[in-house]
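Just one chain follows, in the form predicted alone, and it is written as structure tokens.
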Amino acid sequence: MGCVIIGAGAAGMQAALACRKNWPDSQVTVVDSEPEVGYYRTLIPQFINRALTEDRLFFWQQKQDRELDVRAGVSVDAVDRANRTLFLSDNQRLPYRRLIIASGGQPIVPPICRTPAVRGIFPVRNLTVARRARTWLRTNPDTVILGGGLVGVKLAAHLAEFNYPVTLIERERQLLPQALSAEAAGVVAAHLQDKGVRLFLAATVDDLQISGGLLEAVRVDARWIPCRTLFVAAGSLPDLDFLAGSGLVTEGRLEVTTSLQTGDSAIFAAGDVATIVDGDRFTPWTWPQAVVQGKLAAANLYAGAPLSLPRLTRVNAMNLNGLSLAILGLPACGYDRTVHADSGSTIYRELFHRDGRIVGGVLIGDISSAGRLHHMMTGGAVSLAEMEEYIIPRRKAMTAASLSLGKYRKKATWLGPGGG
């Protein structure tokens, strides 16, 4: 009986990487309901657009620790804390001296597109799903993709640099609702269209049109749309449905310490799972944060004095199609706002502070100053001239139309988990 992990995603697998190198003599097991395990979710855009072969996607084979038990296409059913003993769907029982939470998230589907024996919809969320999609694409390259967060804009970008029709619908009146401001949101937007994709802001699908079991078209703002693949990227909640009767869910929350250990002393989670109560609630859901809660649950396991996580801030950085992004933190009602745009051109950044402290922020189109911007907004207090030589390039003097300062009060909606 040793550490058992259940799910196998960026933090169930650093965790169980971290254990096998922290603890080499003892067993760690770890359960998964996927087929293969170790591989990269965020670069499952470039693999349904053929830009990445599949074997670039893993990170993580079995030769390389022949010593780890992973048992891939099973699922936890059940968890029984009193006896410490997971119930799973092989109907097995596995024992576990210490357990990790790590089991990520469940793809939104919304009502429209759970049509029964309709082919060409896809939720986008992991590779077995996105091998059908692969193969499909190529006779049916019409594409919607329902969902203009982190997952549907890097999907939308990578499919348009193959010039496959794609048409992006968002229900918010921006792209990005959850992770940057009306502002920055419009350069992506620019972006994508003038890469060819089609949007639809403030906007759904509200019908589908099928013919012999194969999706033909979608409704959209009453406009029917051709459509032979449709992607559903609408966000994720945390997958915790087998915690039920566990006595660890709080209002449908997984909630965990700084330390990331939940109500039970043998119990953490990490991951898209966990809920971080620190003073407020915590969803830092990103691949990075994936990364460090992963090793940092591993190392917690046995410690005596536990550690807490360094940071809780959800920086996240991709290319879409020609366009760097990265996000700092998310947008602050009610902070100061320092912006650069440079005329003409896809530069934008953006700072949300308060008393020399940076709370959230984007930078788009040149991310150089990014680590060193992430760096400040970890350390102490420092002054807006500070600021402003990250944020504004010293190639360029300061003027009106570069630089403004307010407040940013605009009320954000959040529609649930991000990340990348």
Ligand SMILES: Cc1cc2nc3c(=O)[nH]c(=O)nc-3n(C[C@H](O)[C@H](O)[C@H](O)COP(=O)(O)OP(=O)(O)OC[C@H]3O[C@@H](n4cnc5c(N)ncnc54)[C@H](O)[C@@H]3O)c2cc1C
The other form holds:
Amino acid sequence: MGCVIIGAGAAGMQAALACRKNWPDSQVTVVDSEPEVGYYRTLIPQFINRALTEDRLFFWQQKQDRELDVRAGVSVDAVDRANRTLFLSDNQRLPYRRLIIASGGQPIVPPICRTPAVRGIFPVRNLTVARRARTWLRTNPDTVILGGGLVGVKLAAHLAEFNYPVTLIERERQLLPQALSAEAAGVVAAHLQDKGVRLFLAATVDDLQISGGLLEAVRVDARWIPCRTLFVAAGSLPDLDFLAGSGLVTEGRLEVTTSLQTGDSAIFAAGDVATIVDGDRFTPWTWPQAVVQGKLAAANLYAGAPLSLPRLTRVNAMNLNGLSLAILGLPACGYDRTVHADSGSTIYRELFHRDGRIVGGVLIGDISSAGRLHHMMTGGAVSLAEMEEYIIPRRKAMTAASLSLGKYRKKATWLGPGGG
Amino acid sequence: MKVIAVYPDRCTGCKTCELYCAAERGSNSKSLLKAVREEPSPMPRVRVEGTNELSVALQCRQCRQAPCLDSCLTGALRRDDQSGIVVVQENRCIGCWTCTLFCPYGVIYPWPERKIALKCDRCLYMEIPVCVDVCPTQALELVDLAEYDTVLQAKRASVLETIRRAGDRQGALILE
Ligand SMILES: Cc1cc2nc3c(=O)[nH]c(=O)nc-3n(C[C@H](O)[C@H](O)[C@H](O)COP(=O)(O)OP(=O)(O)OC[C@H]3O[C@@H](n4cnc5c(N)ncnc54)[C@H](O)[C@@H]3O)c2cc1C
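One more: the block was the form predicted alone; return the form predicted together with the ligand.
The complete assembly is shown below, putting the previous chain first.
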């Protein structure tokens, strides 16, 4: 009896590998309801638009490690803490000495889209559905994406890049409402429109037109938009049903300490499923956090003095069909703002700060210094002058130029701020 | 493990390292004169930072616990087992810039035109890194960390020796 991990996503798989490395004597069993595991969920948009083939998605293959048992296609239905046993969907029972819950999130599907008999509706979260969508799109390219958050915006940009007709619908008055200020979101919206994405803000899908089991159109703002494909990217939430009665869930959340420990000293949680309580409640919902948390949960499993996560940030970077974005986060309220915007270009750089500490911001169009600024967010206070220095783009590329120096003409090569 | 050591006191901020890095590692032609005319413009993996008074050439430190490795969304970043160097496998990089955002030293650069992240790989497959080779003031040097450790060990030993010789004498110790 060793360590059992629920979920073989980013957090679960990293936890499993780290477990085997840190505690070689402990056997590890990973259980995941998906038929395939160990893939980059983050690459689903590039897989759907056919920029990437399937073999590029997998980061893990079953190797000969007899102490690592990965059971794909099996769900955990319930946790019996008193007997330290899991109940599985294949009617087996699985005892554990230590348990890591890394079950991620499930896509939120609005009731109107929950029509299993209709073909053409695809929640964006897992490979099985992505594979179906990829094939489906071939003959049904007219696409509507419901949800202008990170996943929806990414998918829209990637589909537009491959010339799919895309309509993106967001309930709020701006794109990326949980990540960007209205001004910054405006830059992203203008760029997507420039790339051919049709945008509806402050709108939602309120009806579907179905014919012969096929989606024909969706109604938005009293207007029918013909489409055969509807992607649902309305966010995701942990599905904690299997923890009902376990006593681990508080007001719908699986809360852990910064050492990723639940209220039960034998049970840890990592990744999208976990809410970290550190004064505030924090849910990073990003791939890098899932990886780091998976490793940390594994390191802490049998440790006498558990380690804590380094300071938490919810940052994200992406390339939206030619527009680079480094998102440092959007604080709730009470912050000052420093902005650098280049009129006539897509460069928009914004920092939010409070008492000399950087608490968020975004770099759009030119993301130079992103790493330094992210690092500064997790450090102490910095001066306004320093922030202003970093808010100015500092890309460098080779430039050739002719300099006129009186009657002499000289060719010069230098490294200066580059374009793009 | 061999790393590039930087000597700020010798750096004049001339940016020769940047130019040659861009030409040698970022261009197709590999020649300075032709590289400047290439599209997209070649970009360097080493950057001279600082002011006229104090400048320093910065490149990837090949962190032992590298945040970029944990952040990679595609499996493009990998540590070369033999050298310990963190490399970008360009054929797997999609240019999402997540590693750029996670590098605390700010030394992973986006190259949007080629959709890849750029970082110093110490010119892994060359005899000597190009920046080290061209630096006119030897402000960059290739050092073996193991050798460096030996020097530091000797230093620590001499400090201990000084302390031992001082015995329980009062007052400040002068260390060499
Ligand atoms: C399309 C898309 C694009 C994204 N792009 C980015 C990006 O660019 N950058 C970024 O930082 N993040 C991105 N994310 C978010 C990122 O993928 C997640 O934060 C990350 O995958 C979370 O990892 P996890 O291991 O916590 O959960 P998951 O990866 O969701 O893994 C959880 C696993 O648990 C399994 N499971 C759930 N319940 C059970 C159960 N009861 N029994 C057994 N198994 C169970 C699930 O099947 C799943 O395989 C993206 C997400 C999506 C969907």
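Residue numbers count along the first chain shown, from 1. Between two forms, the rigid core is defined as the largest C-alpha subset superposing within 1.5 Å. Remember, it's a predicted structure, so these values are computed and weren't measured experimentally.
Superposed on the core, the two forms barely differ at Q62: its CA moves less than 2 Å between the two forms.
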